[in-house]
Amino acid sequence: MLENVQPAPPDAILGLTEAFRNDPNPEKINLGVGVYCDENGKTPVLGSVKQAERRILETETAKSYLPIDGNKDYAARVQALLFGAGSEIIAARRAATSQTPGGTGALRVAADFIHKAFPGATVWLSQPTWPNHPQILAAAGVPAKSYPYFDPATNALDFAAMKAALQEVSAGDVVLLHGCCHNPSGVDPSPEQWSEIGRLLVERGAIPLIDFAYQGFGLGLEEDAAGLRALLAVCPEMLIASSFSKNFGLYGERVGALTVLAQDAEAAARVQSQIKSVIRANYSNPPMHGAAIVATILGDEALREQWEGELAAMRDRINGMRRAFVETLAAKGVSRDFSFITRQLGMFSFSGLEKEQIERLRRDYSIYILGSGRINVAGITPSNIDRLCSAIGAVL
């Protein structure tokens, strides 16, 4: 049986990885990846990690399994990021939170919940959206439809062409949203548009699931949790996918977070209930050493400082690579206008290059960028932003 089974084709994002890798120039870079790089180009380990960490290795007596839905300290912190401390919805426990493998795992309980509790329902992604939701979607059995989001031609939301596809979406379908920093344009909505689509999702009869991966990457953790709390503010039900691979940088450590919120706690509990009869039947429960970490640093005063400011510089150091990347192309002499990328929020933009310039930055200059154009403004760092612009006006 085995013999007959064909190869997979590569992953967008993952298969450019590999082809970076395998690349001899020592002079190589890659923006395609969405991992947070220093300016050293390396993915650091935060030092709030470090401490907190060691605080596990000395105190923790036991590895047996977590509950299903994980670790019930994490569970309550990750509920006060979302919906700030003190916030009516956790006081009512109106939501309900499990630690999953990642907010990829996140996504996927979501989408397997979804196809198990509402068969006819439909998940509505932007356009365009990160690569791996259509795949998620599909892999759980679970139709997907897109709505416009991007214009390429202003680089910003199409509001308008957003808001007319959701007019066209049925009660009972689901809309996923990017909660900040969308991935992979860098543009997010108004907290007047979002209340505005909020607003739309609750007449059409549709609930809205969040990805949240990037809190704190934009312009900060309140800040960046805008969005949602607009929605929060007229939106009675939603499901929430968040991560903390970026802003704790725990990539390999896979911490994420389903949480759901309904309009009492007693339907809180009941989709609880299945949220845990899919996590059973898929993974069973989720490990301990990552979301430990993340509790244990949201749960001490000192470690949160640490962590907020160590977060605080990775957001500053990114923005300041966008402005830098402006600059330094208009100083190369690049006459096309590169400013929107300053506008954007984020690890990632859309850079505008077409598919043969992308070719050639590959096959040329060993610059690594997906082929939708999009970069991750991480992967620039002080040493590799000066060939880069140069390789960019060259094939401009």
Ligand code: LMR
Given for the second form:
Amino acid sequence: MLENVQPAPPDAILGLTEAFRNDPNPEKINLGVGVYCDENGKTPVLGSVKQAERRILETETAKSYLPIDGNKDYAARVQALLFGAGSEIIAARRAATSQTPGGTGALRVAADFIHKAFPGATVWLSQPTWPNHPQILAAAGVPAKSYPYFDPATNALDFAAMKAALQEVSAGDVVLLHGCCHNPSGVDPSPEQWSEIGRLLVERGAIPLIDFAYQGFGLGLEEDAAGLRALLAVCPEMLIASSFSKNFGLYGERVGALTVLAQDAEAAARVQSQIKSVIRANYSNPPMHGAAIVATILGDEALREQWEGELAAMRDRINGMRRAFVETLAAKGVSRDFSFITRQLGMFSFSGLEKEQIERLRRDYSIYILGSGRINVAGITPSNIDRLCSAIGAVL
Ligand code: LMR
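Taking the form predicted alone as the starting point, write out the structure of the form predicted together with ligand LMR.
What follows is the entire complex, opening with the chain shown before.
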């Protein structure tokens, strides 16, 4: 049987990481996968994470299974980050959170739940979106459609086209939105636009699925939740997939969560029972370590302060590199206007580079960016920026 299996194409993002690893050029630059690098090009373990791990090592007494929906303390901390610590949603127990293996795990559980509970539902995706979104939905057997989002002519949100498409959404559909720091474009709706999107979805009888993977990477922890909070003010029901890969630097620990928001505590509990049955049939129950780190940090005032400082430093370095990138390109005589990059938020920007230019960057300069033109700004450092901008100037 196995003789006849054909090879699958490499993954659009992780496949590029493999190609980068195999490139012998000592000056190679990886702006593909969304992983933060410090100014020395290293992906650090945060000091707050190391501290929390020491504590866990000393105090942990068991390695038995977690409940199907994971660490309860972690779930409560996740809700406080999403809704704000004093939120009415938390007091009314209208939300239920499951710890999942990364944001991808949360999205897959959400997709399996949608497939099971709402077999007629279509999930709407922004155009463009994270390349794994359509794959996850397809794997779960959930049909997907797309709505316009990013306008390459203005390098900004095409809100009129987005709204027009969302007016076509059917009752019972699900609309996937990036909570902040849109991946791949770095372009987010304004708080007013978020409210308008929320009202439109309520009118259509659709619910939002928020992919929230970059809280704290745009403007700040609370600031980056502004869109979500605007939606919460109008939408009584939603699904939220969280990831702590980026903001805690816990990529390989696979720390995520799926939160369902229902109209009352009874509905939330019913939905949670369905989510748990989906998880049990998928990976049974989640891994312990990463969520214990997040719960330890968020539950300790000093560690939380240290983490917030470390998160701010990552955010500031990325925003500094956005400005330096635009300035260095201009200093090298590149005439194309890249100033939009300083107006975008989070790890990513769409460079607007074309397929052939992207291929030349890789072939001639060992510079890796996604085929879509997405660059990971967090991979630009003071020591590679000069070479990067010269190469971009050359291929342009
Ligand atoms: C990315 O978009 O590069 C990250 O979210 C990593 C991944 O899993 O694709």
